[in-house]
Structures are given as structure tokens and as C-alpha cells.
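Just one chain follows, in the form predicted alone, and it is written as C-alpha cells.
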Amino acid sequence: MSAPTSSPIVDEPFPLPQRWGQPEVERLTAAMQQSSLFYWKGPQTEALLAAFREFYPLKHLFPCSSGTASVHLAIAASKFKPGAEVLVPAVTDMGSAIGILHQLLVPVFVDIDPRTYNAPPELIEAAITPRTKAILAVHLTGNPVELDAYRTIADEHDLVLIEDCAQAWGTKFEDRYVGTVGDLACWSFNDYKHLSCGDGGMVGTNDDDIGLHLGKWGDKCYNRITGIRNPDELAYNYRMSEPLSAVCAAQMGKHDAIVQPRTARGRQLSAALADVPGVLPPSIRNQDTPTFYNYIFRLDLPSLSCSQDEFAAALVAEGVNANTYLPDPVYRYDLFQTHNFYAGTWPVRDMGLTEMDYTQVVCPESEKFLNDCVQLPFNEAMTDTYIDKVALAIRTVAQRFSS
């Protein structure tokens, strides 16, 4: 084993983009001169919807308070009865599951593919039961799921296909943007996402049956068109205000400038790591366009004389911004292990609508993945030179730990 280098290989600070600037200032200034900052027919919200449709031409849209809210609204708008099952990958953000639980539905966790980190179609289909009503397709790290296969499975089993595009701004499955294939789609404007207003979201659909009433689910079931306040279903207040819409509209104008460099730098890094011993870059189909919310690679630990934590620490010592990913698959979180969803209870199971026991759920590939992967934060400010240094650092550390 060779000794660590005397000075870090990555000898420059982690680059950070200037995410907000004059376009956002101009829109916020205009908003401050308005008589109202309420979203309905507000000029900033209308500008956001128009800018959004330039990339994602969905007929019905509702800008909301977060990506988590967008998924919840998609679930609520689908109007599933309590006890219905929704298929969800075991490796995702908790925000993918919150709306399912709040609608008294049952998340059914599906294992992931070891190299794409998404739930493969064959495991999605194998998890379907008579209670399954929807598939939540999560495009993890900005790598698209196999959408054609997902669409076929959903159609054959009469399931609603919901796309969670929180990490996938600008991602394309073949020649189509993700979010344009499912029955509903959800995006996040969270501070950590490609495009951001601090926190916000968008949900959309081309389905008129759902779309004509989409807004009510995030607006207390009020009818803004007629002005009548007579809620006929239990809904939520997930509205986005005009100042947030102003920032989001400006961000949409930077869409390609933000996502395209991420694609180029991610592909550059994967190419540089292709032959590094003990390192497994993510698998991405040539016909797809990933946009790298982050960059995650796996370690072939049996061929390395180190642990996941030791490898990540060695990268940090070489100047790489590296860490491990999530601590556990979602089903391992405390609230799932104790079924503590409503003050220590789970009404769906208490009423006999499900036999699900999350203490018995095991998704072996998901658990292995989280125990051997390394995450690199990613953004559009990274240069070719910076990526070359990161790749060299990874190669050097891998060679140092090679058995």
C-alpha cells in the first residue's frame, strides 16, 4: 500500500456556483411592486407556469411549497382508498413516502438495481399485488428509470404512474424529459436541487380527470375559478407564494445552463473511473441523458483493504468533497420499524387494511449499496480540470487500498 500524498491532489476549493443573480432580483423587485403576493393569477406564478412548460409541456400544473408536497398532492389527487399500496424504491428521500402515509396508504418498498440505483422494472412488476394502485418512479441522482417498461407495467396492471423528478431536472429518458411520461409528475425547488428557490415544488399532469381538480388538493379544496368556498374533500394548503414563484421563474430561464454542465462533468468522471480497480461507476444507458444531482459510485470492498468510511476519509484527505450517502433504506428508519405513523399507531393496519410489517422487510441490494457507496456533491460550477483532479484522487486512493 502506498503512502498518502504529501499535499492534496485536489488543491482547489470545492467550486460553488452563483445560483441567484440579476434575473431573480428583477422578478422579486417586480413582485414587491404588486398589490398582492397571492399565487392565483399572480404575474410571477403565471410566468413560472409558462417558463416551466417550455421544458415540461404539461397541461395542468400546480406550484407548491416543496417537493414533498408535490408528491403528496399527486397521491391525493389520485384518490386511492385507505390500504391501497404504492410501490416505492427502498433508496429514496423520506419525502417520497410521507404523502403515501398521510393518505392512509401503504408504501411497498422495492429493491434497487446495483448499478443504476433505481428500482428495475422486473422487481416493480414482481411486487404488484391486488392492492397495488400506483408506482412511484424515482429518478435517483438524475439517472432516469426505464420509463417505457414502467409505463407498460402500469398500463397492463391499471396502475397510476407517478414520476418523482426531485433529483432529475433536465434528465431525459431517450429523447423525452422525465416527468412527461407518467400520469403525474413531481419536481422540487429545494435548496439542494439543481434549480431552487430555497424550498418549493411543482406537480403536473396531462390527465384532464385529475388535472381539472389538481389545484384544489393544494389549496384547501377551494374553487378559485368560481370563487366558491365549499370544500367537498379533505385537502391541504401547499400553495407557493408570488416571491417564490418569481425566483423559480428566473431559475427556469437558467435550466439548460444549470443541467447541461452537470451532464458533461458526470460523464467525464464516469469515463475517467471506468478502469479504476475497486471502483464501480454508476450505469447509465447511452441513449439517456443524466443530470447528476450528485455523483455516487460503489466500492468493490472485497478487492479493497478498507471500509467505506475509510475510503471516503482518504478522499477527503486528498481534497475531495466526499461522504457516504443515506444511513439506511427508508424502511429501516425508526418510524417504520415501530410503525409510529400516528401518535404511536398505524390506523391502516389497526383497521385490518394491511398486513405489512416493516420489521420484516429486507431489500438486500439496497442495504449493500448504502454500505459500500461514496457520494460526491455535484454542481454546474465544476470544471474539466477540477473533475480530472477528483478522478485522479479516486484512482490514487483506490490503488492505495488495492489488495
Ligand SMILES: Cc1ncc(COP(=O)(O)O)c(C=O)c1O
Second form
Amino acid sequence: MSAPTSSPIVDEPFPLPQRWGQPEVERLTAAMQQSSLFYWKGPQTEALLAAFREFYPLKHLFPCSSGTASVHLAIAASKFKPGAEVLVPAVTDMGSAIGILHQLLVPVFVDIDPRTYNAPPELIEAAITPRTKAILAVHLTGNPVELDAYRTIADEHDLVLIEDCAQAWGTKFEDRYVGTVGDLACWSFNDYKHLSCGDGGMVGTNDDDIGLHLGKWGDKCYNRITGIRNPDELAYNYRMSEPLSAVCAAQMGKHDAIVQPRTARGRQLSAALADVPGVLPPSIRNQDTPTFYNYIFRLDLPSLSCSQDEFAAALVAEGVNANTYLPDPVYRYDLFQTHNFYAGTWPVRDMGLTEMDYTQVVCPESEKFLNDCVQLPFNEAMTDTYIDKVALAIRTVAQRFSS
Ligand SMILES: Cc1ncc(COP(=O)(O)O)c(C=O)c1O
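Could the form predicted together with this ligand be given as well, to go with the form predicted alone?
What follows is the whole complex; the chain from before opens it.
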């Protein structure tokens, strides 16, 4: 085992982009001169919708307060009866599952593919039961799921396909943007995402009936189109106000400038890591365009004389911004292990609508993945020279730990 190098291989600070600037300031200034900051027919909201549709031309859109809210609205607008099952990958953000639980539905966790980190179509299909009503397709890390296969499965089994594109701004499945294939699609503008206003979201569909409900469910069940204020269903207030829409509209103008360098840098890093011993870059199909929300590679730990944490720490010592990813698959979180969804109870099970017991769920590939993966935060300010240094640091650390 060779010793750590005396000066770090990555000898420059982690590049940080200037994420907000003049376009955001101009829109915010315009908003401050408006007489109202309410979203309905607000000029900033209209600008956001127009800019968003240039990439994702969905008929009905509802800008909302978070990615979590967008998934909740997609689920709620689909109007499933309590106890219906929704298929969700075991590795995702809690925000993918929150709305499902709140609508008294049952998240059914599906294991992931070890190299794409997404739920493979065959496992999605195998998890379908007579109670399954929807698939939540999460494009983890900005790498698309196999959308055509998901679409076929959804159609054959009469399921609603909801795309969770929170980590996948600008990602393309073959020549189509993700978010344009599902029945509904959701995005996040939170601070970590490619495009951001701090916290926000977007949900959309081409379905007229679901589209009307998206707007109503996000706006206390008021019908802004008819002006009728007579809620006929229990809904939420997940509206996005004009200042946040102003920032998001400006961010949409930078969409390509933000996502395209990430694609290039991610591909560069994968090529550089292809022959590094003990390191497994993510599997990406040539015909797809991933946009690398983050870059996650795996370690073949049996061939390395280190743990996941030791590898990540050695990278940090070499100047790489590296860490591990999520601590656990979602079903391992305490609230699932104790079924503590509503003040210590789970009405869905108490009513006999499900026999689900999350203490019995095991998704082996998801567990292995989270125990041997290394995450590199990614952004559009990284240069190819910087990526070369990161790749050299990974190669050096891997060689040091190669047994
Ligand atoms: C895949 C996925 N879905 C949903 C969310 C929830 O988004 P937000 O944090 O905006 O609520 C996130 C956020 O990390 C995410 O990564």
C-alpha cells in the first residue's frame, strides 16, 4: 500500500458556481413593483410557466412549494382510494414517499439495479399486485429509468406513471426529456437541485381531468378558473408565490448552461474511471443523457483493503469533495420500522386495507449499494482540468487500497 501523497492531488478549492445573479435580480425587482405577489395570473408565474414549457411542454402545470409537495399533488390528483399501493424505489429521498403516506396509500419499495441505481423494469413488474395503482419512477442522480419499459408496464397493468424528476433536470431518455413520458411529472427547485429558488417545485400533466385537480389540490380546492369557492374535496395550500416564481423563471433561462456541463463532466469522469481497480462507475446507456445531480460510484470492497468510510476519507485527504450517500434505504427509517405515520398509528393497516409490515422489507441491492458507494457533489462550475484531478485522486486512492 503506497502512502498518501504529501500535498493533495486536487490542489484547488471545490468550484462553486454563481447560481443567482442579474436575471434573478431583474425579475425580483419587477416583482417588487407589482401590486400583488399572488400566483394566479401573476406575471412571474406566467413567465415561469412559459420558460418551463420550452423544455417540458406539459399542458397543465402547478408551481408549488417543494418537490415533496409536487409528488404529493401528483398522488392526490390521481385520486387513489386508501390502501392502494404505489411502487417506489427503495433508494430515494423521503420526499418521494411523504405524499403517498399522507394520502393513506401504501408505498411498496422496489430494489434497485446495482449499476444504474434505479429500479429496473423487471422488479417493478414483479412488485405489482391487484392493489397497485401507480409507479413512481425516480430518475436517481439524473440518470433516467428505462422509461419505455416503465410506460409499457404501466399501460399493460392500467397504472398511473408518475415521474419524480427532482434530481433529473435536463435528463433525457433517448431523445425525450424525462418528465414528458409519464402521466404526471414532478420537479424540485430546492437548494441542492440543478435549478433552485431555495425551495420550490413543479408538477405537471397533459391529462385535463388530473390537471384541473392538480391546481385545486394545490390551492385549497378553490377553482381559480371558474372562480367558484366551494371546496368539494380536502386539499392543501402548496402555492408558489411570485418572488419564488421570479427566481425560478430566471433559472429556467439558464437550464442548458447548468445541465449541459454536468453531462460532459460526468461522462469525462466515467471514462477516466473505467479501468480503475476496485472502482465501479455508474452504468449509463449511450443513447441517454444523464445530467449528474451528483456523481456516485461504487467500491468493490472485497478487492480493496479499506471500508467505504476509509475510502471516502482518503479522497477528502486528497482534496476531493467526497462523502457517502444516504444512510439507509427509505424503509429502514424509524417511522417505517415503527409504522409511526399518524401519531403512533397507521390507520391504513388498522382499517385492514394492507398487511404491509416494513420491518420485514429487505432490498438487498439497495442495502449493499448504500454500504459501498461514494458520492461526489457535482456542479456546472467544474472544469475538465478539475475533473482530471478528481479522477487521478480516485485512481491513486484505489491503487493504494488495492490488495
Ligand atoms: C428524488 C427526490 N424526490 C423528491 C425530493 C423532494 O424534494 P424537496 O426537497 O424539494 O421537497 C427530492 C429532494 O431531495 C429528491 O431527491
